[in-house]
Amino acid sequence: MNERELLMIPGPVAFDPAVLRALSAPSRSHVSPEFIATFGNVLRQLRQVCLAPSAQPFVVAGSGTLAMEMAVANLVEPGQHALVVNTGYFSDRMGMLLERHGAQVTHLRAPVGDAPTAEQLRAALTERPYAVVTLTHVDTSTGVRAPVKALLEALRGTGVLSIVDGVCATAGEEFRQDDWGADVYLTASQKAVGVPPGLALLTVSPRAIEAWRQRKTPVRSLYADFGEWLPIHEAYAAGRPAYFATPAVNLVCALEVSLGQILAEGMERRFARHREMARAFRAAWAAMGLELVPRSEELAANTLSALRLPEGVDGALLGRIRDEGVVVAGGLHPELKARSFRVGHMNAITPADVLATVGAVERALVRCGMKLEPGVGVAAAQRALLS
């Protein structure tokens, strides 16, 4: 990848320099008291990160699939009924997980580009009696962001757990854990967390785990075992050094500088932020004609656009973009692969990173034979931008 790309996919993202510059520091020893400070202090930062006060964190090396799984195999039991809120390729993925695990599971499905609503969850949950319910934040295949908010309210008092996949919405889109009584949240390093790819995140609450300890069968996974982690956790959260595997220890020492960076914006204004430059990108969208996969403005996610290709326009769109310097990705869920692509805008998106972004993808729309008025989607971005 040519170094001055702008490199503009659902994840990995561009990094911070001094979130890189950790990452390549010599690497410490995990048990050395000062990586012990460093990852008792990304416990506290990922609890504020999540607005999450009263959940345990965990920081384990590997991918979101793994933080999914964890969530998944400490929850679930064989046997039990599982409800996943589908509006994706990793919804699917989360009930494959729970199968895996032996829960019995149904789905709760809408169209493509739709979500299920908190009145259809309510008239699933009376079907019959479910240990969890999954949701999926922001689905990276769709653009679809779930009104998580409302879909947990309506599990309130019927006491099944939740477990919320926010791999593409952790740090960018507005979730309140504590607030909105999610039990787990989990995520993943390379996406608005702002770290490269190979830490799994989760923050779980003290019902999830009660809920885990009164557990009746074995957790089947060793390494995703709470069991297994919770110890380490709680002996750096103390200071101490503990050992069961080995930390991705460079990995955590970059969190711990990424988690300080959006602390230091502070949640609302990151918040706010990616609202603001997915505004400027849905109106360079309509501007240019061209269509978002999500079937409305409400269910559009503000960490990334799913967008249909126009007509006579093919696959070849995203090599075109390229060479204008921007880097997007292709389509992703099975029914849109070959006719769509996604424009990812997390982390440290600026409005410089928007207007370039814009303006590449206009052009080779252009040199692709769509017909459009030079500067239409950038003039549109712009006035958004200055609103």
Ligand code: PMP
Second form
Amino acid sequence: MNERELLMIPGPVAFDPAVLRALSAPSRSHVSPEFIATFGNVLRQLRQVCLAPSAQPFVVAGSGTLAMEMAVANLVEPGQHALVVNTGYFSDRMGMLLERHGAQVTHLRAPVGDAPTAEQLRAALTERPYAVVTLTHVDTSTGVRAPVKALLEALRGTGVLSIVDGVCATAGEEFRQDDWGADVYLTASQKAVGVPPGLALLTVSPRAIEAWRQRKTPVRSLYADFGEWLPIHEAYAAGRPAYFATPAVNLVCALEVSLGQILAEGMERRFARHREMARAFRAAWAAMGLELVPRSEELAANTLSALRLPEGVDGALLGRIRDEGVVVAGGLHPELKARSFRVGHMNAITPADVLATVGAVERALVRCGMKLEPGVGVAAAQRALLS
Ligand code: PMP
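With the form predicted alone already on screen, would you show the form predicted together with the named molecule?
The complete assembly is shown below, putting the previous chain first.
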């Protein structure tokens, strides 16, 4: 493998060298004073990154799917109704998890590339007494960013708990958990959070913790049970050792470095940088005649671009782009799989990455036979970056 390849998939992303150095440091004891201090700091940092000062954070070894399963396993009891606001493949996965944990699941779907509106959610809420509504902040299969602020607003005062999957959004897309009233925001380490895969992260509102305490049935997974993890997290936050299952010590040390970098940049600046880089990419795609899967600019994520393959170009494009030194991802949504590709643009993304990626896509398209004036995409990105 060429170590200088530019990794531009929607996770795992390219990681900062300081984060990788933390990962490769000698492992500490998980009950050492140094690690306890690191874990406690990570919990404080996570609250700040999610703009969730009142939330209880959880940091558990596992991927994003575990974070989804922890949210579902703890907040839903068998027989309860759950509504999935469905924007793609990962919303479908949330539905599968809810069913696995005994919920009666209804999907509020939109056509591929679109998202249900707050009005549609309000109407759906009148149909059944839902216990939980799930939202996918950015669905990585469609590149659609759901209008989570408005959707959460529609849930205000209803007593319905909200679970927001932020795996492809957290620390990249604007999200204000306390202000917007989300009960669980869940994510994973390997995308805009900037740490190699292996950590499931959640921030849980006091209301959701209370709902979990009031459960009538036990959580059906020991590893996912807040009841096992809460005392450990409370102990670490208070500077005391505790054990339930061995934490991923090196990943947690790397997370402390990455969250530190994110907070040093500042959340507002970080959201703005992701917006600006995404805008430059979109200007380039439009100039090259590439069509986004999301149906409007408003719905297009700032963390990745999901694009339709142009007429006459097939999946061989991905290999050609890699030959040009950049790795992008293929399609994922079943309806789009063979006809789309995806470019991740999150974490430490800079204008240099934008121009290198657009240039590689442009050369690969020309080599695939597309009639394209070399430089139109790069020029459009450059103009957007300068404006
Ligand atoms: N939700 C979303 C929106 C995702 O993009 C992903 C991963 N691409 C997941 C959940 C699942 O995360 P993981 O692959 O880390 O289990």
